[in-house]
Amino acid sequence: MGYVISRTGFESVIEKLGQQYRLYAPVRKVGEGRYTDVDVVRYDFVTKFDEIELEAKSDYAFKELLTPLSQTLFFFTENEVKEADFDDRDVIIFLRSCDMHAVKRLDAIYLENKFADPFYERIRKRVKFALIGCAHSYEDCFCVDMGTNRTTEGYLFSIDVAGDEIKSDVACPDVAALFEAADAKAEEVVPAYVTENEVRVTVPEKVPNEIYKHGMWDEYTARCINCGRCNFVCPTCTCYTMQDVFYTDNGKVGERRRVGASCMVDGYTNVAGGGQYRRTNGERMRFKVLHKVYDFRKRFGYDMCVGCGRCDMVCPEYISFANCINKLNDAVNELEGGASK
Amino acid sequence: MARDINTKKLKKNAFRYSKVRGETASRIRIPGGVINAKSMAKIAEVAETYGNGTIFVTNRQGVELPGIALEDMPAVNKAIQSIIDDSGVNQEERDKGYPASGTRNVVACPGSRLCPFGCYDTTEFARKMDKMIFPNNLHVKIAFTGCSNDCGKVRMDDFGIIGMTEPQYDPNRCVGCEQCIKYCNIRSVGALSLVNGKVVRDTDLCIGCGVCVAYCPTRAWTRSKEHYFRLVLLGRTGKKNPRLAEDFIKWADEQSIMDIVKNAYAYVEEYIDPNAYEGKEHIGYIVDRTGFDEFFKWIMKDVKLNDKAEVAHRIYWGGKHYDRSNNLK
């Protein structure tokens, strides 16, 4: 069932849902970009509508709550062993078709991956969707050729913002018995998706060996600073590393942490006795771009990257992944005339 | 005609005393540094006009325009009147040109407007304490830098402001990935270390530079709310006794700076050397006669400074003592 409701009435929805869930958005922090009086807009708990920032593309993706920056697993003493404590009431999170693409990638690494990661699925079990419509492509967007710019299930409700109204599908009936309670007038809505995107990519079908030795990635070792800013803004990169903190002031007690890592960053591929698999950047770009557009794809049947466009967006040395995967369709057709997708 | 030109009249109109007889340069005063492309066209046209077609571009962000005849000088303050419009300098009457020329032009690196490491917007800084001092007739210097980079010099004036961020960090959103330690290293003062995998920042080491927020992946690190300065004191050049500007003031806010400044008007007014050539005397040649107290004093009358800011109860200047000797054998 869809609605039409006017902004206060969206509100009263918004503020009444806030108290029975964590509302996970993405909001606008004034200043808080990397520059002087440059905005970033991420995710963070919300308890009105206003507070969420619906029109511009957030820089970071909804990830950081299933899959924290820095989360403290468990706190360990001498023969004792505690988990840390984990906040579990339920949570709504905003986000756009894309995202919503992304936390099926989630889930497939963490929960289908051979075994279900506990404090992935302890919190993604709390974790309910709102989906916010897209009644334009962004830059940087690819979705369309991603196959992920619709969404037609999965979430509570959809946002789309008309100007002083707002369309939404609504999925679930105690949701929408809130909209009835706010005199919505019951009408189809379909969340707006794009159809279209300026950026277009071409992901090749099959990925010979010899790719690993092209010279397309000597490029990207001489531009790329391997920040890995690129994987941080990623709704679907998933991987971590440990900390095994011990206390300065008592070296029995201590804690061990997940934090997030990235492939492009240095020491990511370090081992015992001073090995590192990937030296070069251009070594790890073509492992980072590889696993998006084909190796996920070998084990999931379907590729990793959403095309949301955010590393684009975040990448200051203007390295295009949506170029770097046109780059290798090109490589492909070279080496073998292949077809592609 | 006999030619009958008051030659302090024309340098306080901002011409200048040239060494070809019958010539003089007119002195386009740009504050901030950042001035709009028609007044630019328009002072290429003046110099076509009545200089000889050359524009001599300033250490101070102004611009010259030499090979002007004498005469000429009514007609190109009439000339240059839409430039000081544009560029919102004080003035006393209109088409008269600039009211004066002993506080120079105030400069500013592009800062926050283009630079990624400006802290603040060094132009718009600028121009605000140009609005404050000028016209004037005392012979001061002041300059905007965006960072601890100093690309605008500012040592070498009587006044230099540096901006600084105050780094905020937020541990949930640190990965440990050090990039802000590898930078700062570099790039900086090396003022950050990693601590049982989160970052640990020695405050009185960091200058504010914000090399950590550029290179923050995740936003844990972010600039502070507030815009920060550093106020650098009494640098110069010149013939006796050059030399850098020394720390003043660290984390000082705008308002402190704008007081301080108006302040040391006040002071130099009160203690120049009655007899000084040309009525010029670097304020620091001053001081070293009142005695660093004195001056203090002075300047910091009825400054409410923030809490965080630190300040230098005594500077003690270095320098090259032209007057000393010379002698490099």
Contents of the next structure:
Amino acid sequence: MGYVISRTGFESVIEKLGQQYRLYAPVRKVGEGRYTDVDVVRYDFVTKFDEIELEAKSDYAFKELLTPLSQTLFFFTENEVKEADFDDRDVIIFLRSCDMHAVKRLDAIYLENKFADPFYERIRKRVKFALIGCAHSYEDCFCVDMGTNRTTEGYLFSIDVAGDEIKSDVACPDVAALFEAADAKAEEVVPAYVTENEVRVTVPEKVPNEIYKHGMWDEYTARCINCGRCNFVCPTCTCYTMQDVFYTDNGKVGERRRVGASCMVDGYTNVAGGGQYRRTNGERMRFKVLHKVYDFRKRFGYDMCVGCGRCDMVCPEYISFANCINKLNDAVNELEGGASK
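Form predicted together with its partner chain done; form predicted alone now:
Just the single chain follows, nothing else.
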């Protein structure tokens, strides 16, 4: 069921939802960007509708609530282990269609592998979603070609601003009751979604083994500075490492933390004995690109990348992931053409 509601009425809906849920949404942080006069849009908890940034695409993804950058799993002493407490209040995350598709990718990694990750699962059970409509494409987005520009399920309600009114497609009866109590007008509503991007990509259906030694990766050995920013802003990157923090010199009391990690950063592939599986930045880029648009699909049936373009926005060396995909496709065509001769 859809509703058209005044801004004042919608504010009352948000206020009532805030009494039951924590609300996690993109927020404009004035002057907190790379430079003192630059804003940044990142996720934070809100209590009012006007705190939510609905116009600009968020610079950072929503995933820090589901996969915190640093998460204490348990505490230990010499004789016992205690699982860490966590905030068990329900949460509504406000996100766009591409990020709704990203949730599916996170669920696949953490819940649909050989076993469900209990630390992710206990948070995920508490999380629901509100869809922010996308009336137009943003810079660097290529969601249409990745098939993530539209979602029709998985959210409690949607938000599209139309002047002084809000249009919402409401899927939850409890939320619908709040709209009706705020004198909303029932009307069929289809959440706005992007139909065309300026940036286009072509994802290869299959990738031959010869691609691993292809010269296209050498460019990124020279250009990439392995800062890992692309991984940390990506809504589907899930890599982490483990850290044991000891409270005393004897090493018998402390905590174990799961900490966000990056396949692009030095040390991630280090193993005992001083071995390192991917030494050059080109090798790391190869791993990331193939994982996003090929390897993940072989396991789960769809690509990991959702085309949000955040990695392109944040890269200090102006490396475009969309260009990486297109160069991969060109290289695959080149190899397949050579093989057929």
